[in-house]
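In structure tokens, one chain follows: the form predicted on its own.
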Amino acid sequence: MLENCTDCPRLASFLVEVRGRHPDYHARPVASFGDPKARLLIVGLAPGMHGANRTGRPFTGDHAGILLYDTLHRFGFSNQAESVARDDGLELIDCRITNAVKCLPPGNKPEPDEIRGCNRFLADELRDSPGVGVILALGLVAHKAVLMAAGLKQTAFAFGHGARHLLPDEKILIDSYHCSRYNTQTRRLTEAGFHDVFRAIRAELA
């Protein structure tokens, strides 16, 4: 069961340490969130220390969620533009959010074996989501995790912001730079650029 998973020793011991310092934090593996029949699946990197690791819901309560949830609301994928807590009333519409790695990694940098070890959860999600037509990968790690979960060669699908990939099962994989604080503050990812990605997603779903 995901919430009780301790398969990655480094991550499991780090979460024990975090729970000691922040006893009110979720500080466990974070499950996906949203519409179980969604056509759009968004894959991020991993829970943030004071975001999903604290709240127990992907991208909730941290800087990365500011642009993501505002954009989801703007494009009709959520009922409100801000996500601050699990009980804030936010609901996703035709959309679900998950992460390549379900546990908070030290320094927000999961190791390759941790990405591989956690990939079975993403593979299960893809297999059990026949309605998903578009997958949005936020960043290179998420992009590679989706390909791994689908059993596809990494070299066949190059990551690029705004890139569109037709997968063998007819799903569409779309790439975007991650909406992290670093990427938005350095303008590597702008609001306009992120909105362009979602316009492409809406066009695919239409």
The other form holds:
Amino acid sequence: MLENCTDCPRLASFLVEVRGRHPDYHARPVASFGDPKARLLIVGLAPGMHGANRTGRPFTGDHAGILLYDTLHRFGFSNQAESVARDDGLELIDCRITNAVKCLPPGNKPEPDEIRGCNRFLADELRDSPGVGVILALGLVAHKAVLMAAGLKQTAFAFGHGARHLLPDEKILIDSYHCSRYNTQTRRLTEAGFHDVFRAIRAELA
Ligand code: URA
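May I ask for the structure of the form predicted together with ligand URA now, the form predicted on its own having been displayed?
Every component of the complex follows; first up is the chain already shown.
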């Protein structure tokens, strides 16, 4: 079960330490959030310390969630533009959000064996979501995790912002730069550039 997973020793002991420092934090694996029958699945990297790791909901309270949730609202995938807490009334519409790695990694950097170890949860999610038609990978780690979960060769699908990949099962994988604070502050990812990605997603789902 995801909720009690302690398979990655480094991540599990880090969470024990974080729970000691912040007894009010979720500080456990963070499950996916949103519509179980969604056609759009968004894959992020991993919970942030004071965001998803605190609130227990992907991108909720994380800086990266500001642009993401505002954009979801603009494009009709949610009923609210902000995501601040698990009980804030936010509902996703035809959309679900998950992470490549479900536990908070030290320094926001999961190790390769942790990404591999956690991949079974994403594989299960993909297998159990026949309705998903579009997968949005936020960043290279998410892109690679989706390919791994789908059992596909990494070299056959190159990551690129705005890239569209038709997967063998007919799902469409769309890539974006991650909406992290670093990427938005350096303007590697602009609001307009992120909206373009969602315009393309809407066109796929139309
Ligand atoms: N919060 C998440 O849940 N995932 C990310 O990738 C970044 C912040």
